[in-house]
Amino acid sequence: MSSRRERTKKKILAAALRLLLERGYHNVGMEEVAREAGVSRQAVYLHFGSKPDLLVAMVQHVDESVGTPEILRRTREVKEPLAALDALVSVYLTIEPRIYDTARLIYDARRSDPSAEAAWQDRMSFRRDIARRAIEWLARDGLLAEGWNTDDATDFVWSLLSVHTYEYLVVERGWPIERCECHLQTVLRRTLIGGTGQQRNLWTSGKAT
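Any chance you could show this chain by itself in the form predicted alone?
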């Protein structure tokens, strides 16, 4: 893609994001996006064949802009499963403040728009896959607590580390990120990590890494 074409594409994505966050998904048309970006309506359709295509590209653009791939690398760089579980929480609370507005936009639109629902489910599947890798590591090392299987534990982590948890605790209740991170890490360790006696106390207190 030429640099000029790439610049135009980024202008359109930035304009779409501004308008959609300000007015909502259903209140913005492609012509308005074109006007905001300073390009023709034809140019918008040339880069993005439809409004649903624009929405999906916008989500990917936000991820790239906030550095999501680089932040997620932390979960792959840790050397043992307990650190991976903690890293999930840390990464979640690094990314969530940066994408919260966009996530809310998609969430609000998903019930009435199939494209928004598809974009939402794509993000949720991606998050669940990351959680599953950490849980499978715990299970392989024999650290998953009795009564949990891989699917249930993955669902639990995925649901706890959701946009709703961030919204309720940080946005609405005003929790500092540090407090939220500490409590979520403690909950996951105490709930999902097995073992007995002093060894489990060390694992679940976060002192064993």
Second form
Protein chains: 2
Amino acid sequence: MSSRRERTKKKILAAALRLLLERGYHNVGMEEVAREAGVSRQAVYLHFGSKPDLLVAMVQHVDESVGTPEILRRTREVKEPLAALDALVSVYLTIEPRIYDTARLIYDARRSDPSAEAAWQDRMSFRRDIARRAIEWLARDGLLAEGWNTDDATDFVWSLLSVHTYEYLVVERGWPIERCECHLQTVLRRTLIGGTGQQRNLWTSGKAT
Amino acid sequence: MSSRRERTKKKILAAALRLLLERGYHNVGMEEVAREAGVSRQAVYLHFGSKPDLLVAMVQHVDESVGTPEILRRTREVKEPLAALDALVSVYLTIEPRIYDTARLIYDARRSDPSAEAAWQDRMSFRRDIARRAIEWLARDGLLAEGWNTDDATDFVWSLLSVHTYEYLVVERGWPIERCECHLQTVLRRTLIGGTGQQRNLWTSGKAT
DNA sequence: CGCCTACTTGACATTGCGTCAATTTTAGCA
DNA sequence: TGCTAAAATTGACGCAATGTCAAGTAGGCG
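Could you output the structure for the form predicted together with the DNA, given that the previous block was the form predicted alone?
To see the whole picture, the full complex is given below, headed by that same chain.
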């Protein structure tokens, strides 16, 4: 039972998505979004107060439709901490292709708009929490390699599994997802896993799926 | 023998630098740049045709004043390939603090401006070349770890030693340069060095300077 | 002095964001 | 069916920023 209002809102969101993803935040005006959605320019302002607000709404909408939380739950189904690191990479590369474009939009806008900045920081602290959970698990079992503490390892994993790693390797360099997954898992295992875990896993680390 | 023209140009560049670095590309207008430089708005257009062109000129100016090529030459003074990887990180973290702000400006602008995009791609392919040299050296000596080929390792090093790794770890998370250097060196050594090199270096890898 | 280059001045066109008030359309409901 | 209130349109406006143009004004050099 979508009301008239909600339907129009969805139309606008869909249009904004198409246009902004294709041409970038600063290259598309509200006028064009309205035209693409088949509504008047003012209707856009009626539903979303401003361009930055429209962007933030777009991002939230994409996040919900992708279902990030459900996918992330996979990380917790894993039985042992060593596999958690692999799962983290795997989940990262499942989600990233779907949200990359919008994440990039928010990143672009955050310099010039406070609410975009807030949305970005939200996302970032959420991602750091996910990374931290895996690292704390490793650390508790004494598997964290020499030279790392929980905080530093968390930051490193968070920064390695970021929008920009995806951008550099997959988007710019054209790596297939599988190759990216394999290499990033290798990086994390060799770098962060020490103690007994290293013996067990070092020699399988070059040939993950 | 700085002519009047050149002096004015420098004044404008300096003013643009101050303002744009502080407040970002989209938050500073040409009017303000001109006022800060103590010249008329049209003088700015006289010297640099447009805002994007001013940005590109700014970046080139900073690059020259930092002397990136000279600093990068350090990478080649290294005697053995294992040390080259460490030197790469070290050089990266010498240069990055000085150029981070302007690099970030270019990155911001590249979505909406072709000449900024070109400047960015230039910079990126230059950086990949640097990384590739070190990796090829490793590979030639058979020190590249299992699971990596030259291309992939180059891309990975390039993406790890990027503007955004610096942004995430140093700028956002407040890592001191030394900590960042130590950890990144560890990452590269443990990840990329295999064969005999690994035996020799693995146990010093947690405690680099 | 006079000349040329560099710079200034003030005006203008254009675009994009955001706002407003008056009006029309439309969905929901009696 | 016809009424009403919400939702959307229309057309105008203010504002700020980019970029352009033409005419005028310094400042150095013969």
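Residue numbers count along the first chain shown, from 1. By rigid core we mean the largest C-alpha set that fits within 1.5 Å across both forms. Note that the coordinates shown come from a computational prediction; the quantities given were computed from them, not determined experimentally.
Treated as two rigid bodies moving between the two forms, the chain carries L20 and K79 on opposite bodies. Hinge motion between the two forms is captured by two rigid parts, the smaller swinging by 20° against the larger on C-alpha superposition. Taking the core as the reference frame, the CA atom of Q60 shifts 2.8 angstrom between the two forms. We note a C-alpha movement of 8.6 Å at E31 between the two forms, with the rigid core held in register.
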